[in-house]
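In structure tokens, one chain follows: the form predicted alone.
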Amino acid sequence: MANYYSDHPELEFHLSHPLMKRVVDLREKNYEDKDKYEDAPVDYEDAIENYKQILEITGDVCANVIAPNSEDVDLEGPHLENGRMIYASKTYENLDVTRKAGLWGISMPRRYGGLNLPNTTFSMLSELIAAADAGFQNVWSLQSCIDTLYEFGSEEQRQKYIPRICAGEGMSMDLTEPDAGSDLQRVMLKATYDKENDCWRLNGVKRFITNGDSDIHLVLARSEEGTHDGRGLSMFIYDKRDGGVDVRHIEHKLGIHGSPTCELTYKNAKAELCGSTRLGLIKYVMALMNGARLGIAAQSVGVEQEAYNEALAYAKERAQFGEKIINFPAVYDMLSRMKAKLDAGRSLLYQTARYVDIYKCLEDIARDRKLTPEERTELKKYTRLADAFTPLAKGMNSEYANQNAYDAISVHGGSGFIMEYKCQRLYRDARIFSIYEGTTQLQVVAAIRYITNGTYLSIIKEMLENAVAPELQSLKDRTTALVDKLEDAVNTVKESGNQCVQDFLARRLYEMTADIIMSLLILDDATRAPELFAKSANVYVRHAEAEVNGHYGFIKNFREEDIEFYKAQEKEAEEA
């Protein structure tokens, strides 16, 4: 019987990464729950076995329920009835099976009814569910919004809301508005304090809200009258049981049809303040978005895997000119690049997730006791790494998901354009990944300061100190040569002293940086498991060489006056 977890040994490989020991020890706080809860692990080995069992269960659910339902969900989609969103009928079946399998409250402590799993394992579960149905993954994975409430809400709010999520209720984050998409400082949904009823009231419109008719919402609203920037925004908790919010419209989208995208009207809706006023955007949303971006990276890897699976299966079966097309150089070249991007992107995802785990666990421990000097140093180190790697993981994997889905259609030829084949749905679903939760351009903006201040170069040089297998040394030497070109390119851009030039070339520097980091990660993976990754390491380093050399040549030959050429071309198009 198919199983989305056990069919892909790469996942178990990443679960056994050496850094996982530190992740699990911190997450379990030296296994203090073992005497309180029957399902709590007694040591590291026991914890890993628990994770494997949960992943195995999820892999079975994905292969035998969610994936078979995906076509019906895509065709039916959600619909609107009397101001309420109604899921596609098979989505309710998916929700029911995931609840019965105990796949809710993934990251929450056991004292609230959660599973207390680390981010790395949660990302693996997200990847599996996304491979089965990326739209349903949105609905299911939004339970991670509860992390923000756990981190910044009061204990009373934790006791009130977290057990409901652990029981399978859904969440949404209501951030964007008709005039505030990427620019959240322009949010104008109004929050006013109701002294008579000792609560807040929300009024206004939210747009493009994923799972917008959920049970519990985290809402960004303007609490400070007369303000027009991020300093006037606060975070609120809205409970659907209190009423006051209607669904005005459900968007008809290109893909992820199982994920309802709603326009909401707030009419004097009762709400609770989460944390402190004025910190909604600058602190709470940033924490929320970083988690969401890691979730999109996992969603992207799931679709990368499924696109590769579909292309490979078709290429093995389809014959042309008396031969299976998998034997054609143009096809196996495409397939090998798809697999290399998948393996390198997955390695980046789980390295990022482990970094996030360590700093988040240390922050959680700091709520109970003072950290030791060593722990404070560790917290600082992994916070820096997580902040640097998250925009790479989200941006690059979302782009790779689009590329793999595109190539899957190419392998299918004309059949890929026919709606009966899954690859067309993967292509439609993937397109949003590089747009929502921060476009790839915004991931570049988040990463560029780490490029220009030398953070990434410092990380890369540390990575270069890791030994690789002798048979991979030549690939590492080639990657080392790319580092010199990156450093030269960064210096060239900085020396221009022109912010417009830096902004124009930032995407190329970003891709050069990510290509090198992923090359070093896949070389490390291939050293530890050559049977899984040696082929991808060979292909990916060659891919990285082509990209880095191309970008390097562009940057070194770029002149400030070239900006005017691009502007003039844009102006011509506008006038035409």
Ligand SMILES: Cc1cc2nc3c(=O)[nH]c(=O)nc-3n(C[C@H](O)[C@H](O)[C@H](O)COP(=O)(O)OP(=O)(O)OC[C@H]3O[C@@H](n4cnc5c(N)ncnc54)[C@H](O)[C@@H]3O)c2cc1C
Given for the second form:
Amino acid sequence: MANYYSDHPELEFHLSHPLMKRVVDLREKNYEDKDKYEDAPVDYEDAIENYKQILEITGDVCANVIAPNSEDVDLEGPHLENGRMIYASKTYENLDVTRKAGLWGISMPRRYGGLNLPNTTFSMLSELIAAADAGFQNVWSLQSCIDTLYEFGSEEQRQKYIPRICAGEGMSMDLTEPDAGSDLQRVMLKATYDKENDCWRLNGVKRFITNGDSDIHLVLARSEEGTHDGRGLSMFIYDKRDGGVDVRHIEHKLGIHGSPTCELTYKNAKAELCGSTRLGLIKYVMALMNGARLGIAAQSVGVEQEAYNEALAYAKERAQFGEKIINFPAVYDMLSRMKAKLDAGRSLLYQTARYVDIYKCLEDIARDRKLTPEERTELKKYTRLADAFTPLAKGMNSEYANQNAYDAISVHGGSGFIMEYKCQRLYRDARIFSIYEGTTQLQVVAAIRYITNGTYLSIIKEMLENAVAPELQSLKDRTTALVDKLEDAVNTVKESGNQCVQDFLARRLYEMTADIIMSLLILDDATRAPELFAKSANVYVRHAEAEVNGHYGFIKNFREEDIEFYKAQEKEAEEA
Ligand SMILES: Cc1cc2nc3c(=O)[nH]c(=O)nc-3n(C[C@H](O)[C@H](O)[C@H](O)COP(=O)(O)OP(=O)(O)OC[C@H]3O[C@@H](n4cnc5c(N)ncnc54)[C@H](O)[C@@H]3O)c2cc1C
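With the form predicted alone already on screen, would you show the form predicted together with the ligand?
Next comes the full complex, this chain leading.
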């Protein structure tokens, strides 16, 4: 019987990565729950067994409920009734089955009713659910907003809200407004303190809010009158039970139809401040978005896998010119690149998730006791790695999901354009991944300082110290040659001293960096499990080589004055 987890042994490989031991030991705080809770693991092996079981159950639910429901959900979508959002009928069935399977409160400590799973496992669950239905994955995975409430809320707020999420209530993150998209400093939704009732009141409009009629909202609002930038913004918790927020409109979208995108009106809605005033955007929303970006990376990998599965199955069946199309070089070229991007992208996702796990767990431990000097050094190291890897994992995987969905349609020929085939839905669903939670352009903005200050280069040089299997050495040598080109390209761009030129070339440097990091990751994976990854390592490094050399040539040949060709085009377009 199909199972979205056990059908793909690559996932178990990432679960048994050497760094997982440290992740689990930290997460379980040396297994302090083992005598208090029946489901708490007694040691590392027990914890991993437990994760596998949950993944196995989820893989089954995905294959047998969520995926079979996905077409109906896509066709029906949600609708509006008297200011309330009603999901597609089968979304309720999906929600029910995830509640019965105990898939809520994934990351929360057991004392609040949670499962205390690390982010790496949460990302795997997200990947599986997204492969079955990317729209539903949004509805389910927004439960991770609770991490931000746990981190920055009071103990009273934790006790009030976390058990409700563990029982299956939904969440949303209400940030975007008509004039505040990529630039959230422009948020204007007003928060005023109501002295009489000792609470805050929210007034204004939010737009494009996924799952916007959820039970518990995290809301970014302007609490400091007269301010116009991020320093006047605070984060609030709105509880739907208190009322005051209506859904004005549900967007009609290209894809992810199962995921309701709502316009919300706040009319004197009662809210609680989460954390301190003025830190809403600077600290809390940054944490919220970093978590959500990893969620979109996992969603993207799920669709990369599903697109590859669909294309492979079709190519094995379809014959033309008396030959199965999978035997045509043009077709297996597409399929092998899809698989290589999937394997490399997934490796980047789980490496990032493990980094996030280590620093988040250490931060959590620091809430109870002082960290040792070694732990403080470890915290610093993994915070830096997680910060540097998150924009790469989100940006590259969201682009790969789109590329794989596009190629899946190409492999299907004309049938790919016909609504009966799943790949058209994957193509429509994937398009948003590189837009929400920060467009790819904004991931480049987040990554560029790590490119110019040498952070990535020093990470890459450390990665180069890892030995690879002898049969992969020549691929590693080829990757090492790319690192020299990246270093040269970074220096060339920095030396230009022209900010506009630097911004213009940033995307190319970002892709060169990501291509090299993913090459080194897949080489490492292929060294440990050649039966799973040797082919992809061979294909991916060749792909990276072509990309990096292309960008290198562009950057080295670029003259400052060339920027005018691009600006001129812009002006002509404006005039036309
Ligand atoms: C289906 C869907 C679901 C969503 N869910 C949520 C949600 O749950 N919660 C929420 O708060 N929001 C949500 N959003 C909003 C989403 O995060 C924003 O649409 C996104 O951040 C982009 O903002 P924008 O649409 O205003 O585009 P803009 O910011 O206007 O961007 C337009 C273009 O300009 C580029 N650009 C802008 N600034 C820069 C810059 N500094 N450098 C380079 N390029 C730049 C962008 O990359 C893009 O290409 C959702 C949106 C959609 C469509």
